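Coming up is one lone chain in structure tokens, specifically the form predicted alone.
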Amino acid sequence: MLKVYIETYGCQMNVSDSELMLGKLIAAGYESIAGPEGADVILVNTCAIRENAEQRVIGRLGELRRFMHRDTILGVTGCMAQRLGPRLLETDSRVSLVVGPDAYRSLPHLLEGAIKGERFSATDFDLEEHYEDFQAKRFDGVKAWIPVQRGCDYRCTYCIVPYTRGPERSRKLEDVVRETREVVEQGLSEIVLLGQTVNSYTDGTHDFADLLRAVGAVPGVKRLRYTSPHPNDFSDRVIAAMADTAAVCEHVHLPMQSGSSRTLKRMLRRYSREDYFNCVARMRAAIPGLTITTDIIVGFPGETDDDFEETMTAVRDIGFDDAFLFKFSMREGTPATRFPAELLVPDDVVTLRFDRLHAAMRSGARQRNMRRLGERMEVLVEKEARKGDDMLQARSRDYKTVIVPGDASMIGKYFTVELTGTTGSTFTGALVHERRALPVAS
């Protein structure tokens, strides 16, 4: 029995894809191991969203060589594999396989050839592929990542995803519901629906509102989340489904990217600053206590001081609970590469803006979190905390991270906690009493 190790980089969709690949290989007779030591097959599932993500993977491929014996198969999968294709085989002689996100079905066959010394690149798009017959080997014993949509049709000028994931296509609603029932039977109670623009979901008959209601109605689903939505696709139907479906959590990760309409237009985001503010207002009016997190790009070509100040005021006025902040990264093949060179923002300016925005974001989040001390809330214990003995990391419905005392037997269970302190982004909490105890998936 050959041993396989999969190392994952990037978004939740990549995590889900790694679970699918591992499930497929286990079904084909491979044994999963937790690290690269002793592996006969090492697969690195990659991200291409920013240049530093790719450079990190290239560096890691070099590091993995020390774990490889003469017959070890090294493969690169995912978005970076899709983007670079055969070039990866040309630049690294130890790489035997380059497999894009629509070619995981062929992995066992490709590995058979690689064992014989052959090298392959499989990066064709398959607009019918949803891996419905795959049995995912889930890494998380608390929540389930369930892809409902692949690809993206928006084609924002900075984004490589349409070129690595292909056009948008959605699974059938009944298939998503079937998979939800299966994971609930395994003991998982939190479902996270995945898509590049997940709320644009449509299977030709049902939209995202129908999907939320159907998945939320599955017995045993306690929490329902989704990522990442697009501001343009929050119809009144979708917002009503969020408000009416008890399992849908009071949190939305809503990428803004910029607070400047002028910059948003060059990004081809297809909404204005005012449209974004209106979307936030509509959701908050329908869902009391809703928390909102976001993504913001700093230093997009042509971003002026005034454009950046509009982003700063948007962060202040909306009151995001958290944000992923990124310095603009030019990606080969995207429309942004055709912008005039004079529009590029100098690195030192980008760094200054990034630091200002980061400080403002942290300050605002800390002030909001300080006001919540003493509040009681339900949390789901997810895993052991990174630091501190006998400490666990838990998550509230509105996506607040709470560190609580306890041991591993509490993972996968719900508790009520009182918020006792905050670092600004993370809370500490004291257990009040146990709410619902759920079994942890084996």
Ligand code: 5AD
Second form
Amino acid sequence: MLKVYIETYGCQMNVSDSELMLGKLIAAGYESIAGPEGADVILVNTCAIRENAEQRVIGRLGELRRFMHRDTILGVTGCMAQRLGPRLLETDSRVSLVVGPDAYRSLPHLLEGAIKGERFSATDFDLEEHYEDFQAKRFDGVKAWIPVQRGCDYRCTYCIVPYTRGPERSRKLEDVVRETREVVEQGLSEIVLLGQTVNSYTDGTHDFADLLRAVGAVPGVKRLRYTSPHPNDFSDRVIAAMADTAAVCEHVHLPMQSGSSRTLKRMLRRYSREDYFNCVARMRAAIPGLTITTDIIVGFPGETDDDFEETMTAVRDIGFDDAFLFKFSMREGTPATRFPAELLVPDDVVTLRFDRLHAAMRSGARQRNMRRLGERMEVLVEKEARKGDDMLQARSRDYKTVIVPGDASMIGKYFTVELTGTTGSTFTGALVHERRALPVAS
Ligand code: 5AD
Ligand code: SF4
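Please could you give me the other form, the form predicted in complex with the named molecule, since above is the form predicted alone?
Following is the full complex, with the preceding chain placed first.
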């Protein structure tokens, strides 16, 4: 039996794709192994979103050589494979397969060729491809990533995704519900719906509101999340479905990218600062206790000091619970490459802005988290904590990380905890024993 190892970089969609690839290869007779040692096939599932994501992969391809024997097949899959295609075969003589996100169905066949010494690049888009008949080999025993949409039809000027994942298409609602039933039967109770702009989901008959209601109605689904939405696709119907569906968690990851309408316009985000604030207000009004996290790009071409100050005030006024901050990275082939060179923000200015935003973000989140000490809430135990013996990492419905004492038998189960401390970003919690339990604070 040939042994396959898949290493995954980038977003949850890539994690989900790796689960699908592994499932397909196991069905074709491969054995899955957890590390590169002794592998007959090594696949690196890559990300292309920023330059440094690609640099990491290139470095890693070099490192992996030391685990390879003469016959080991090395394949590159995912967004960087799609972006570079045959160029990867030219630059790295040990790579024998380059497979883009819509071509995973052909993996077993391509591997047969590679074993005979052939080298291939497969990067055609396939707008019908949802891998419906694949049995995903899930890495996580607590939550299930379920892709509901592939590709993206927005054209944000900085973003490579429309070019690496192609046009937007959605799975049929019935297929998503069927997969949800299957994972619940396997014992998973948290579902995370995935799509590049997941709330623009439409299968021609049903929209994202219908999907939330249908998945939330599957018996055994206790928590329902989704990532990542686009602010423009939060119709009143979708917000009402979130509010009405008990399983939908009180957290949304809502990428803002910038707090300046001028910058948002050049990003082609198709909303203004006011539109974004409005979206936040509508969601907060409908969903009590909603926490909001975001993505922000610092140093987009043409971002002035005044534009940046608008991002600072937006972060202060909205009160995000957390944010992923990114320095702008120019991606070959994106519309941003056509901005005049004088619009580029110098590196030292970007770094100063990034550090200021990071500090403001952290202190805001810290203050908000401090106010929550003493609160009681339900958590789902996800895994053993990285640090400390007999400590577990758990998650609240509103996406706070809570470290609780306990042993591995508690993983996948729900407990009531009291928040006893915070580092500013994560909490420590004490288990509240049911006999003494007070009503859970909402
Ligand atoms: N440079 C920096 N950040 C980017 N993102 C997407 N493209 C770029 C880029 N070229 C960020 C956005 C997006 C997140 C996944 O990555 O904030 O929401
Ligand atoms: Fe990229 Fe914009 Fe599509 Fe998100 S919505 S994947 S940022 S193009």
